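One chain follows as structure tokens, the form predicted alone.
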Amino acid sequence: MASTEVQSDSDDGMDEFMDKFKTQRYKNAFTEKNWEEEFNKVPMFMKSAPEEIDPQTYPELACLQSMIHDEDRSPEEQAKSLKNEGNAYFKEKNYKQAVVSYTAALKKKCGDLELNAVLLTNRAASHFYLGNMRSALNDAAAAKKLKPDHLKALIRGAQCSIELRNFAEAVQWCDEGLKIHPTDEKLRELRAAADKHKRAAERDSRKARAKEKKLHGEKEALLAAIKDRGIKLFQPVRPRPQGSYSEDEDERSSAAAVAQLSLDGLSSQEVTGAQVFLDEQGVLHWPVLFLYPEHQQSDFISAFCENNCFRDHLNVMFGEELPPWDSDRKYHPQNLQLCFEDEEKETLYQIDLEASLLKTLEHKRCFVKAGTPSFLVLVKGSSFQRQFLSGKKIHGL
């Protein structure tokens, strides 16, 4: 009678459970919505690992991960699991997780020779598809130090170092390589590779040397011939330390923007880039700038003559067709005076305009300013020409 009691009893309870699901929906069933997202939290479905592990989120990889670095099991046991998950990153292509996995392996510190290296090796790999070619190479140069015979350690450092641009390195290690593996075909592509990059790399060095040596022996003609020719070139001075003195502190003072000869003052300032060059004759050519203060206005030539008189260009540049800003129509070639100015004494020299550019280079007063000359173009009897002029020295050449 009793078990028919208990039996009737089970039966009303089974029944109750049953009719709630007429009524209420189970609370964490899967619906069509969230099954794959639910999927992915069971690590057997996983298609790729979480980069941070949230034992609230997954709960049973949490447990799986507990037990993969159980610290009651040796360190070589612990170094092989993180290895294993190292390597699940990286089939993921996941490099970043990977390098994680395998320093922690390597704090481990086990024994293990061959795993250590192995460790090294595969970080190596992680890093090298990073693109941290150094950090690669130290991890594969650790590794070969651990098994020298170690073929992969072997080939990443040669691929390290041929991305490094370090081709004789990279011959290095694979002439290394090839002592122990004879027969290894990658270590004989690399080495070929390697090999092929070093020689190109001698050879645009080779080229590199030969031209800047040609380039320097063309300077220093340059600025032979400028020597030669008693062309002065204008630098600011630098400031002298007070309370010193130097013997030729009278020199100073009488050029004290004559700089030493040196190509630094040739750089031309112009947008142009024009330098002065010396031609196969031996004949210099010169950036020169006509400044028409009256206008604010300027006129370049990227290769004036050192032989050629400057009525020859003005006449070019007004001859038929005069300057839109000349409104007036003043600037006509016999009209124009010319001048260079000594920015030390505040003074302005006349230049003759039948005379050559070199004449005027060589006068005692006249400097090159940022290896190019300057001059001042003005209209005579103009009332600007007459105030620019006031309480001004003009000395003719």
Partner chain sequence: MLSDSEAAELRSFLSPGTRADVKAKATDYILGLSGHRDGCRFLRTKPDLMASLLALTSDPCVAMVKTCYLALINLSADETLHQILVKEVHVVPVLLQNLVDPECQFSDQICTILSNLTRHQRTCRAVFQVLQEDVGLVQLVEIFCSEGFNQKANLHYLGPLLSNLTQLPEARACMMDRDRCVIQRLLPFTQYEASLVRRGGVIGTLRNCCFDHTHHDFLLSEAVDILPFLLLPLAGGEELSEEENEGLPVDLQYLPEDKKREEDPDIRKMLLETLLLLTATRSGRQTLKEKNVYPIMREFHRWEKDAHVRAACEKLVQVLIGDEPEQGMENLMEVEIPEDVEEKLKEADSREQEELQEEEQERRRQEEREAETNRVD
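Alongside the form predicted alone that was just displayed, please also present the structure of the form predicted in complex with its partner chain.
Only one chain is given; partner chains and other molecules are left out.
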């Protein structure tokens, strides 16, 4: 058993001091609750440094910091310490903090060109790893200005330019660098890489241009084929804001719309995005809409060959099975009547079902709207047909 005898008085008062601990609790003692927190505040035991060092909460740390960054020291010394701080952050991959340190060092504006060039280059590296290519490039350029032979700045400048896909500039950085360091392997590698990328980018733009040209050519051929057949594309005319239409103006504006064989006239409103196309044999295939006004229904044929006739399509569509919306079961192929509408003249033209699509489209009053010819389907002799046609002009076959 250890004796707890009080020891005899010593000269330095140590005994009394030690005695106190046996009876008194010392002030600001760590409690069970706060000991971890308090430990974390002691510089030696900190797991990580705080972002801001508030002297109230971290007095020791603030003390240490002020020792390092003592304002009384020369700017060069302060800048050097800040550089070392930045380098330490950099090593830990804490690039954000590294930037802060290097910036602070640069702010000291110490006259040492070499040091400042290094600081800028280091900051450039930090920005590089943060992905801030522009800032990195600016810093590298500034470093180069201070010290044109600074190899690391030259290399960094080339690397940033490559990342920014500014390959011509990258080659320039390398060439500048190679003038001063003609045998540097990294510069040579970067130059070869940048040059390769540059030439690949040039090829890509040539390829894109070639594709565009081809597409354009195809569009032109398509429009020419349509025009040659005398098929008219209808461009909806925007109504005039005010004033009344005179008959002459009306004629002119619709004529202009008809004459405008622009690519817009071919834009399809269909969800499928189907468009008229010219096949290898020079035959047109149209997307076609069949409208059934009686039942507010429609059918869409994505590629109706211009040489096919309506009869064939109708036989396929209505021959075997009647559509579900045909409640009266009357839409048999032989009962159907097709017509197209001349909206301008509010006239309907009946279509010869044995005739080809091409023949029908050639009709002088047939206009293709939105690149999709549409046709109305009625049942001959039905009450709806009588209703629909009353009050309208209709031209027979």
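This is a predicted model, so every value here is computed, not measured. Numbering follows the first chain given and starts at 1.
- In this comparison between these two forms, the chain bends at a hinge between two rigid parts; from G131, P324, D204, E185, that hinge is at D204.
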